[in-house]
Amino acid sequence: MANTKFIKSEFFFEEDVRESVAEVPVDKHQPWPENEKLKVVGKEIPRIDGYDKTSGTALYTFDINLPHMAHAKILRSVWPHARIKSIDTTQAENLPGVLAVITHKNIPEIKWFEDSFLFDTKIRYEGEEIAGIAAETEEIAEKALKLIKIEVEELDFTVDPGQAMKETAPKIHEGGNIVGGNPFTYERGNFEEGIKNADAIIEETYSTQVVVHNPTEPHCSVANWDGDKLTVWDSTQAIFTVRGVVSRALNIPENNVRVIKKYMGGGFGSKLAGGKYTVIAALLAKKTGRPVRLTLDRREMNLAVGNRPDSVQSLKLGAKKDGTLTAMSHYAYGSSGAYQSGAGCSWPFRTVYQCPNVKVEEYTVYINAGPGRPFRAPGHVQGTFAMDSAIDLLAGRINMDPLEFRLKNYAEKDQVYNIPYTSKKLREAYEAGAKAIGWEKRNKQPGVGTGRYKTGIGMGTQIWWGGGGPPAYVTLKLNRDYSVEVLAGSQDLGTGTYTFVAQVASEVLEIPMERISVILGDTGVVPYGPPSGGSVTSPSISPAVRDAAEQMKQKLMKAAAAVLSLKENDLVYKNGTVSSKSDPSKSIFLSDIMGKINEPVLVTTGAREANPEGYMIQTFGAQFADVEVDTLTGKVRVKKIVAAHDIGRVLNRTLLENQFHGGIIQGIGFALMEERIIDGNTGKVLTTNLHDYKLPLITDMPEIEVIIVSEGDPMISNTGVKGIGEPAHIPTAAAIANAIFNATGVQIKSTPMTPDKVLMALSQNS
């Protein structure tokens, strides 16, 4: 690496402030100009891994097939809350083809969550792991699961966070059902005084459902031991996290664990953590002396590997007649599931709009259900739905246009830390989005018009971090034939990381994309990179790629100076050729430089620079929805979504469009159809397959228009990139809800906004 220093680094990752000591470059590169002036970055370049995926040659974790590989399955609890009294695996072990069975009885105690273990004798939710079986085939393993005899003491359970908060509720953990023991609280100004000064006040309660990630590719691990060295192929968003989890669980050094993930069929946050299934696969591989593959089925995916928590949010807002917000309060609770996970949803409420008097109190609650896990903008989707629904309602009380109301309360600085943003173009996003959707055509009074079908236009506001930060490293290798390898400790979730990494390297070195190969997702060969979640991948990795490429360019300039017997300051690099400024006839092509060097490979390692101190890095945006409501059936049809966003520099317009389309489709699912349903009498999940758990289909897709109002954020990094994974999802449900309100004059306060809820609201309003 070039000249570096160590700093204390802070950046947001999925609503948590991450702090670490990171090595960063001392010398900074001049930020790039606008995208139009760049040759490769920002262009609509096809995915470099597109052929592999469309031809079927791409290897996903499930496709790993090793010699003598065994197949594993997990016995999961059918009880929501119980204590194991005895377990007998004799019949399962004696079944022909069964190779190994592991339970809490025959493996060391492996600490997992809080006061629980890998296999615990106390069961806290339907689907919790009880035993693991390896067999010659998956079918034999499944048959063996049914032969395990278990005697349990069934315990009282609770699957509703509101009930779980009561003193009389069954205790899921010894410390009680409130995660951390206390609520999160925040206050600025004086809420009571602010509400007294309001001319208009609204007080409403909104609720959102639990939704499940359900990526196309299920969670899967393949584990193989070679002596004391373990290789794990894992469908993960965080190869280094998985390495750490496996190392600690098995009590072996991290350098004995190699985690590989080349291709992946989606994750959305569910694959950010190391899973029990990975450790179970490794234990079974050790016990059998054979490679083991463990793949979860769709039912397991809906029970045990994460979800977006639900929420109940009681909001009280006050404003002056001119639209000035005077006070805002937010009381909320949501379920963590059986183990600790965040259910907070108040960040947008605290910081999107300028308001001097704000009060927040929110609880995360244990219930007897599968644990929560980050899901594409955790907290923000729930919080934005409630907040922006309330904003529209309050604007209506004072007969003010909702967009005008938002502009009236536009926050120029971060409201929580009272510091400036590195950049903010939300105003421009409002203007561009409103123009594209035809905001002036919306109903001036919600619900006006007659007839069965009513149309309306609504909007929602987006704020998310997405700034990334160090530590993130990239190694670049230039071969003698001027082909390039770029090695990054990142993962491609299907979002196009392979492609933008190659684009950045190509932009700097001016080498054709086809001569650049990218290696990701292998802890055995790549330098460290952050988990791929929280919209941090591109803003963390792209600056490190550029740094490594710029260092390589400088090496080539130095080598050319020696070859041409010229001074470095007389040289210029363009189109892969180094030339003399004073005598352009003196030049040498990149491959010729490499031919003169004895080293067959030149290597550089780049790093992500430090984030600027005293500034908040955020993405901003607004989404506008045009909907049609069938007042006879209650069905809502989304006709068009306009997404106008400030997300820094665009690395690849095609990839950006893909991300926005995917996020918007997920937002439609959250708004109108997706929901995990648990039977309160039995504690059993009723929606464990893709027939009962309704996902959006191609027929549910509206027209989508994406507008980017930013050209880059030069303060944050040498590429000026912010992440886009989360922003596309966040405001979609709020925009749809407000469009329904504009169409019908009735506000639906609970997601999913299914036909029955729409009809009920319409009947109550008639």
Second form
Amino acid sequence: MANTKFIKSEFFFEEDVRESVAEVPVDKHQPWPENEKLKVVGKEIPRIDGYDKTSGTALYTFDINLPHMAHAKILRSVWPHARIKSIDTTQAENLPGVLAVITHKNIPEIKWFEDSFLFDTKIRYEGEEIAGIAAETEEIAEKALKLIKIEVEELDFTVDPGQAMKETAPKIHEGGNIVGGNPFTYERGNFEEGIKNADAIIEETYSTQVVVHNPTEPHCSVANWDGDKLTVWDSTQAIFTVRGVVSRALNIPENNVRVIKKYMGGGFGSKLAGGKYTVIAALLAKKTGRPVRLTLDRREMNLAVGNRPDSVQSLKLGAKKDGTLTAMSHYAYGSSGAYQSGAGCSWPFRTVYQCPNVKVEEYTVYINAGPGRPFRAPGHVQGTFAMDSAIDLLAGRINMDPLEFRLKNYAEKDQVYNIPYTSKKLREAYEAGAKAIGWEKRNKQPGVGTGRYKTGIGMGTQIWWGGGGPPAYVTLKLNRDYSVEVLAGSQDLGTGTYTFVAQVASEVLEIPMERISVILGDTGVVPYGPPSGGSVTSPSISPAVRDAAEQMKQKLMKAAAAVLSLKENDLVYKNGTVSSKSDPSKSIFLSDIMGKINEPVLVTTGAREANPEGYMIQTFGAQFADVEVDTLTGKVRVKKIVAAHDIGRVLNRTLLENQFHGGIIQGIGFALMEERIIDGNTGKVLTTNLHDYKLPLITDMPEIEVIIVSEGDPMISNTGVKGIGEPAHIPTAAAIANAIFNATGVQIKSTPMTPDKVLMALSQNS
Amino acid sequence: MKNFKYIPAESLEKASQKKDDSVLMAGGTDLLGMIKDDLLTPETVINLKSLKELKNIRYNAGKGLEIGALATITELAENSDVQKRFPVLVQTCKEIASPQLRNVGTVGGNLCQRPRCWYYRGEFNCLRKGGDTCFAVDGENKFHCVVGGGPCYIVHPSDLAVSLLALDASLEIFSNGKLKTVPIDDFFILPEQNETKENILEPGEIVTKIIVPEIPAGSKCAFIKFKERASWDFAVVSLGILLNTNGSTIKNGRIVFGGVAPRPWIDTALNTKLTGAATDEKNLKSLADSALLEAEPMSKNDYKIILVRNLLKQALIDLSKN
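Having seen the form predicted alone, can you show the form predicted in complex with its partner chain?
Now the complete complex, all chains and molecules, led by this one.
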């Protein structure tokens, strides 16, 4: 590794600002020029794992099939809130083919969320883990689940956060139902004063539903012990997190746990945490002395592995006649589920639009339901829906074009920390997006259209961190035969990490993509890298790849200088050959350099450099929706989405568009159809399959146009890349909501904006 | 899921003599899901697929259409006689589920499928499963019925049932070794008659054929299905309409609603107003607004009434044109 130093570094991960001391390279590489001048980076390069995936040869976690492998299932609570009085597993154990049954009675106490355990005798939600069974087949394990006899004392439950906040509500944890005991609060300026100075004031309550990640690939772990060493294949976004969780749960050192994940069919945040199922698989593998595979089914995925918390958001905004925002307040609550997760959603509200007087108070509330987990831009999706809906309402109040209103309140600096951005091209995104959607075609007066189908255009603004940061390391191995292996401490969720890592190495070393292989997702092999959440993967990993590759190039130049007896500054590197500038006849190919220095494999390690001190790194963007509302049915059809964003440098145009398509599809799901519904009388989830939980399908998809207004942000890293996974998803619902408002003149204040809600709102309005 | 024996049916006779712990399978798109979800726990599954004679689709001029109960939805939609003479059935087929499911699901199975109520399908011991509560009454009833309910409040999930009832079809049923013919209107029942089943079939009775009379000359038909998602979704509401207009008045017609009741629903009061009704837009609108007057919506489904009236109004206007 090249010279490094330790610096104070700020890093944004999901909703957290993490300040740490990080090891970073001393030497910075020259920023790359714009993509047009690069050869591989930024181009439309098909994903390198595309053939394996489409041909079916790609190995996913579920495909791991080991000799003598046993199969496990988890017994889950059917009660939303209960205390276990007794468990009798005799019958299950006696079923032929059953190999092991574990419950709280026969395993060591393993601490899990807050005051609870892996198997707790207090049940706090329907779907909570009670026992694990390993059997010869999955079918036998499933049968055995039904033979476990449990006696419980059923407890009063609460599944509504508004109700759960009340003093009289059943307590899910000793400390009460408000997570942390207090709301999160934020204040700048003087809100009351700002309201007094306003010419127009709006006060509205918006609500959003719980949605569930529902990735295509189920959560799955395969555990195999070899003596004291445990190998876990896991469908995860965070191999090192899983390693830590498993090592702590089993009380074994981290070097005895190896976590592997090669290919994955999506996670969206639901696979960011170490799962109970992984530890259960490891325990059952230990107990049976056989490898164990444990896969969750769709029902379990809809009950127990996370969700986007709901929200009720009451907003009050004031503005002057000229559009200047004078005051904004945000009071909100949302459900955490039975264990701690973040339901806060006010970050965009605090920082997107310029406003001197802002007040925020928000509560995260325990309810008897599956705990939340980060879901593709946690907080931002629901927060942006409410914020941008309110902005359009307020703009309408003073007869101002909503885009003009946004430009009027454009924030040049980050308002929470009062620091400049490394770059902000939101204005350019507004302009490009508005042009592409045909903003001038929108109804000047919302709802003026006539006839059965009314069309409208609306927009939403996106902000998200996505700058990444240290620590992130990459090992690059150059083989004498002019081939390369890049090992990165990261994992590919299906987003294309394998491909961009190869591209960056190929760009620097001028070695064709076909001769570069990438190894990710194996804690036993790769250096450390961050979990793949928070849109940090490409901005953290790509600069480390470049660093490793640049070091390799320097190493080859130095070696060539020695071999050719020339000065280093007389040498140039091109396509694997080092030549003398002054005497081009003197040149040597890297295979020969490596032969001369007797190195079959050269190794370098690169690192992500520090983020600049005193600057805020954010991604920005705007999405514009063109929708058609059927006034007879209330059904909304999204005709087109234009996504115009500032996300630094594009590494791969094809993968970038994939990310946008995915984010926008999920945005349409959130806006129009997806919802976890719990029966209030029984506390049981009704939407545990993909018929009742409605995901959008191909026929629901609009035309999508992606516009990138940025070209790399040289202040943040040597590649200038920002993340895109979450930004792509954030403003879709807000844009659709505002387009519906523009089409009908009626604002739908609650997601999903299903036909029944739209129809009732239209009929009450007419 | 409970393990079961799987056997092909030897004959209609043998299949109908099945034991109580056996079930008959047509396409299986609903049945197998129910077995997987433990809603059914049969010892034996008898596949009717081997009864090839139940797959025929035959058209006889003057007599109408005979659809073997085991014809798949796709086969019905692709039949040239059906396309030519009964386009409304093609229209209906294309609204059902997804292409894959239509390739496997049968016409008879579509009529006999079980309700999609999330309480019935979930871990709730509801009335339809022999329990003593309908959880929808004060629960999540957005997709439940607005009319004909009580004590259970499901909606019937079949799209074809709505169209076939509008076309006044009959069902041929193999019963006790004999064939009998029943008007489709008499086939479906309400929960007040029996809350554990949706039709008159007794154990061992098998729907063998669907008989659709010729569409009266001059009549126009339509099937309209409203669903939340563009494909692979059950009807929130649906309409099957047959209308014979004579310039400015309706000669006769029939309107059937799906998604509003525990069976395909004929609003009698509305249907009796059809004959002689003027086809000007104002009158058709008031006709549509008189639909489902007897409906008693639940806490979360009053939108269905507006939805039905809106769609009916539009459909009547469209069908009355020319």
